[in-house]
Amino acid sequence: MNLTELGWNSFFQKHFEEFKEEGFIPARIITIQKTTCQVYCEYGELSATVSGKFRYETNLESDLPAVGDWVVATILKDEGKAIIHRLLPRKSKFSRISADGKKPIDEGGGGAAEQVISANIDTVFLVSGLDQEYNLRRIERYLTLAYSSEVKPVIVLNKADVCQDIDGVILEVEKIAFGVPIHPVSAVKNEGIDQLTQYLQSGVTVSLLGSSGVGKSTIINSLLGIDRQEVNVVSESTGKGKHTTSYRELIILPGGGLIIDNPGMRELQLWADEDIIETAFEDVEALASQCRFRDCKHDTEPGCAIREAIENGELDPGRFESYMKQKKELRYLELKKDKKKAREVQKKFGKMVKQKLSQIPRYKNDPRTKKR
């Protein structure tokens, strides 16, 4: 297979040079299923497993391969399989707090644990349904994820055929997504899908993110021209969709480009630095800089530009609430990271002290040798 068409470029080539002379080959992760995965490489599509040494030397889940990753591998030609020995540096990645990271530190959860959703993405389609799934606050969270990942976001408003005021919705989304392309489409009727092909070029990887039921699988089927991805109907009573896609997958498009389908995420636990808020909420940050007091809490302080903007209709109170919520969430995440780091240092120091003590000679009357 042509590696360039799979997204291989000078960035990955530079980091692969040290392995080139040792008989290794580069491969890209397509899917991951428990202990095995599928990869694309110059020999085609192969089943692969992570080597025992690689897994043993890896302390964090986030340092193991994710869909979209480029890895260093060897080929077992007789078996038609590959062994993964190393992970190449990522150009970009989508991360969230893993399930283990939600558990409190004092209960053995280990603080905040990172889960890499997918890697080496160039553009992300943030898909929102224009039915009961439409939610501005959710779009804001996905935008924060895109900005923190340094990936170009594109907002796709699917199910335009059921929306009565497309222009009004676009205007509403433009107020929270400054300069971000917005495309209303109807995947089920194959309307507006051609607008998305401009982002799908050879070697370019696009990822689809959005909650269940927004039509990500239908969009992919429209781009492929075949019904490859399974599609479920959104419940009319609850307005909620089912997880049609059960695993992440990297798909090669016939017209060029690659696309990653992701299972729907109704709840997105952000993994980002707090300063990304300045990008995701630049309008709110600009207003906050005009407050009379630098440490203004935007509550009862005099001369608060935020409260004044809300009162005169310049700022949506829902957007300000979302701003405060994300800011608080990311600040708390930083504290969890610090606690985890502190515990790791403490554990390492404890082992070192124990090792040093074990090296001190003990004598017959040494009180440390007496049984208690």
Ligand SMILES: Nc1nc2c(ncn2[C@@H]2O[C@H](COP(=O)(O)OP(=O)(O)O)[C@@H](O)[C@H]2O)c(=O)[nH]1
The other form holds:
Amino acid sequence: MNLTELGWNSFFQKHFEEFKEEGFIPARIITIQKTTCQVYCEYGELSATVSGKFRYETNLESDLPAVGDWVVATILKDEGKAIIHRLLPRKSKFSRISADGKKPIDEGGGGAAEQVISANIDTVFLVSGLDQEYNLRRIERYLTLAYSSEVKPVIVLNKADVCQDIDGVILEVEKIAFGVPIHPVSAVKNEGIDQLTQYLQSGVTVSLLGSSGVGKSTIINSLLGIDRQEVNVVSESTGKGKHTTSYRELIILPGGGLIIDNPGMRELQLWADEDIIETAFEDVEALASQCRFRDCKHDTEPGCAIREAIENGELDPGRFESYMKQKKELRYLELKKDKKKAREVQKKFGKMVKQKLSQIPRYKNDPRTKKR
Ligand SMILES: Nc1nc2c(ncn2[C@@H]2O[C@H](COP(=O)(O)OP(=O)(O)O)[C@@H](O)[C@H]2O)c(=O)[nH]1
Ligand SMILES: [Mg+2]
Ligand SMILES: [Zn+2]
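Which structure goes with the form predicted in complex with this ligand, now that we have seen the form predicted on its own?
Time for the whole complex; same chain goes first.
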């Protein structure tokens, strides 16, 4: 397998240079299970684990490998396995708030912890279903995420076969997605899927984002032209003779191009910088700048350009609501992020103190010994 076909380029090459001499090789993460991953490298597909040192030195979940990451690895030739020693810098990434981040710090949660969903993405397909689950506000959320990741978004409206008014929907989506390409498709009927291949040139990585059930896997099957089950569900015998199923998330398409499925995505917890709202809600921000008062809450203030625009039908009240909601959400996240940072500093300091303490020789009845 050629590294360029896997998405390798001068950006990664530059960062890999310092490791080249020492017998390290670059590898790309294609799937992650609990403690092992599958990687692609010049030797093909291998299972890999993160080295103890790497894990120990990493305080943040987001600094560990995610699907799509390029890593610095060594090969254990006899075992046909790889060890991951480092993460190469990411060109782009999608993140959300990790499950751990939902609990407040004083209840043992991690404040707002970042969980990287996928890394080194060139283009993202924001997939929605045109069935009863269709929701313009959700597309807005995914767009905010795409803008904050600096990845080129493409809106894919799947299940066109069950939609009565595709043109109407497209008009509506166009209004919230300035200049973003929109493709209505039907994955089950294999209609419109060929329009998507233009984004999938060799070495280009496309990630699919969308709630579960919108048809991401079906789209991938359709692009592959074969049932993915046959291609990707690899049964591995573990030592105990138990069969586990490894789910490959980064897939190489026959025509070149790499695609990342994101299975198990439930509702989207935004992870973005607060100021991305200016890009995602350019239209609302432009109106807000015309309000009489700079700190207008767009509530009851006189001379509010936003309320005026809503009254005369220029601004969809639903979009305004989304704007206020996302703004509030990201402001809140910003506060939680700071707490998280504080905790990390504490943790690092704690580690240092522990290390120093362990260097002091133990004495009789030393509480450090007793604790064990
Ligand atoms: N009507 C219709 N159903 C679809 C289409 N694409 C997928 N589905 C159905 O939607 C359900 C969820 O599809 P799946 O690919 O598993 O969604 P995922 O969770 O996003 O991967 C399945 O029952 C599919 O058969 C489509 O184009 N039209
Ligand atoms: Mg799926
Ligand atoms: Zn206002």
